[in-house]
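For reference, the chain that follows is the form predicted alone, supplied as structure tokens.
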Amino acid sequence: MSRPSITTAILLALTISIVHGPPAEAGKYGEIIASIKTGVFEPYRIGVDNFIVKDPTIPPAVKAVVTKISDIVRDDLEFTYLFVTRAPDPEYLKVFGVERLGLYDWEKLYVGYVLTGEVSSDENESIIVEYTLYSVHKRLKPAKLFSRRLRADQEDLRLLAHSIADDVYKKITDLNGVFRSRIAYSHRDSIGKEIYICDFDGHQPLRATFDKSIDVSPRWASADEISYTSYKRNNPDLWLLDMRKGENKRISSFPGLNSAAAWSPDGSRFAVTLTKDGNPEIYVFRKGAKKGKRVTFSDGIDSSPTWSPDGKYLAFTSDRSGTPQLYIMDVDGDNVQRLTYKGSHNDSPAWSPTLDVIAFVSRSDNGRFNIWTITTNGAYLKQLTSVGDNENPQWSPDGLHLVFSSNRLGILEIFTMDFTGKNVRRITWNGGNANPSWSPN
């Protein structure tokens, strides 16, 4: 794969955009979370019709990809577990002798919403999609909720479909979807480890680094920037890859370890583990600054920082008590409080961007590593995984999903699951994949 491919793909992602409003209010979000936790949530039921070709003169190459759009939209909505989707029932069409379902027909299939779409192309054979969302609640006249029009090149078909799914998801739930987000991870090859990026569902993996070294622990600094630790200069330095500009520069290169970087929610600061003063300690830097502030002071190992959603606190791992445990402190290092007391080895905290919980890895008595969550006041513990070794949890931007690495199938791969530990999905397939990180929207 050529070096410009990753930059090109990211820039293309920026060309298809639907403007979303501000984040959903806590009330709507909290209502959905509470209903999921108590098991009373009723998924939204939506019929996604097969998109049709509007222009009979459309080129065969474009016509061949039309049906994939509605399939991708269905898969996206089903991923969230907030939706149950229906496609046109061939038996229904056959019995009633129709080629397409009307809005009243969809109502009989027990859906509350219907998405339809028409596809055409321009002189460059780009894809143009006009799609409409309807409400078809029983006993009410079908109502149009909105119509949109998007254009994309054929190679951006999946991105176009993800954008449609994001639009539908936002309209129905009032929440921002994750369908255009991406996941970065470290992949082991025959030479070392490189950073790769894929869509949130694992499709379209692209190689982001070509260092021919050991590149690990990618973390998103922004939607276009990834930091990672690399040994390519014979020291574990911290690098920042700007995919929009095609630039890659060292941002922390102190002697010894420069690792486990975590970026503040606004991207203005990063916390990193350094060993320049002896044992591993956590430092906080302003982006672009050469000098940071040391915020941990213990005789043990302090590592794996993660930021609170408001940027005021850091959770981290420390063995200052004798075993690795989770702690929370103010971002300047004050008011350190221990969070975990159960388990003899707790590590890799990841603070949810929306929920008042922290995901982490705990080693069980049988030696297996599993992912747990704990509320930030330590009041509630929940085990999410139980098969194989499961590590490196990181949250989706909406806080409803986690990405993690696991060897549950015999090789190390990347998986996603919802915040309750259900709906586990494998998103990589070639082995040697770890250290995932989920991009912001």
Second form
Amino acid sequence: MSRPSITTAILLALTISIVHGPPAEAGKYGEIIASIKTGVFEPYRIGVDNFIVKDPTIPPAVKAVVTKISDIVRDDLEFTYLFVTRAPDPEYLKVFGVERLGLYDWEKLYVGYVLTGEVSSDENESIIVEYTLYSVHKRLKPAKLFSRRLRADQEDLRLLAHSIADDVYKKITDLNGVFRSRIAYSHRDSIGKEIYICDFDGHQPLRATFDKSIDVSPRWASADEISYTSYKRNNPDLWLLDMRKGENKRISSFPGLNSAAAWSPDGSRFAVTLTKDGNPEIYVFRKGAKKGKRVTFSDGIDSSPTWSPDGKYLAFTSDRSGTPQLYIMDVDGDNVQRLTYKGSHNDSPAWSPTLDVIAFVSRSDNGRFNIWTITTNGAYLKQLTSVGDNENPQWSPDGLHLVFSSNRLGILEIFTMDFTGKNVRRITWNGGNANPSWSPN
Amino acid sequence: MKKYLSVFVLMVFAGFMVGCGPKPGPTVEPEISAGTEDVANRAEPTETEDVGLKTEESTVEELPAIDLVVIHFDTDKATIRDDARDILKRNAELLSEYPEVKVIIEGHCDERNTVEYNLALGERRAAAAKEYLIRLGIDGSRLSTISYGEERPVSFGHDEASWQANRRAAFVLTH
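Moving on from the form predicted alone, please list the structure of the form predicted together with its partner chain.
Everything in the complex follows now, all chains and molecules, and the chain you saw is the first one.
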């Protein structure tokens, strides 16, 4: 698979990151970006062998899911677009005249890495995988890079596979993968809306709230906590759901709106839109504090704050100019600068966690809403979507992907794409899904 | 308002689900480890229960049958249009006749725009209607506002006719 058009977009982001300081993840990340900048990006090529059963006494239930593990690992790595994966196609086996590809066979398939795995079980019928990553090279002897054993209950099969993919991804790229991250979103039912959480690939959706009310705008405060706005006490209050402790707390309940919350990258503060002073304005609170600081002062709407990766700036939407546009200011409210001028409706900013780029929604001349990115110096604009209405972009923790909602299929669903607008994947299937938010890891 | 609130409080923790928390994976080790690591680190789910007790529903006084008419807004705007001025004037006259009645002004939006922006816009629309009624002599303490953004449409189409119907401020009588 080739992905040539990515190059230009990454180049753009890269140029920006160089002009405006290094990305949050330096080192190997910088190397990858640099290789993209200097020429055509060469994705990592990896052969992922079908994992095999070592133990003849393995329970049938475990044996039945063995091939799923290598399938999920391949799917995860392909998702990143940094990888091209190969499976041991029956065709290859025929050509090489073998039952299982050896490392020298893999090398002939132009891969640089090979992942193999052996599956066994224990008295609890859990799944145990021992997997090994090799490097293979035309002129060098294959080398074992590392080997590990992981165990999981059968119900955690996907988590097990995602862990293996994360492990391999980290080893090869030195970047943190997103394969164990999750996405929260709101789902409309016959009563109102409830918050749901699924894996980053849309699998294993779970209902998180049972409020029989309107619950919107879930945002991850940490890997265990989601804030959301709920009408369950007759006012749009801000609630914090702690999934580890099993607690659900009301954290902001001023009369009027307590909405569009956004958490600082370190999780210590949140910005929120309140109307307690009569007009939608943005306030910043320390987590747990009763009193916050008002940071916007205009007669119009100020809403939808998003934090810069270093926690020093906020981007937000304001209609102070007469139409909704994006602005950037210091987190204490000083130095407000308008960022967008193109179009009569720009909203829903989401600041990349790794680059000086903001994703946002703009209404096109045809009245449709589309997702764009803009550099924080305002210099580069790029349209990422063009089918249907597309809203609420939110970044993956590695800044390489976006999650968003779209009605492009006639019903409202959640999709992911890479930050160039390619590699679009639908991750929800039952309609009425919106307001996605990607967990921090 | 109060009695409704107390009923809603009951529902807060009911049915809250645990056990969907993140399951941290293992730490990376360079070489094969002697033991086998557990992928999932499950916490035992805590029991959840209904924190409230059922309260008696007190008798509700009947509200007078006043027909307060909905007003509509332009796209992205919270300014009171000419057609809305006449409606608000009549609404104000009715409210003057029934000084014991209070009103919740609901601000609504069409489905376009983001949930967050529409919540803010709905609040602005409700506030604009409230302000206008106060200017017409209605005591502000009788008027409260709530924004539902795009969450409570009255028309479910995806065209301008439906959108216009949904860009509105509605008036709900209360005690």
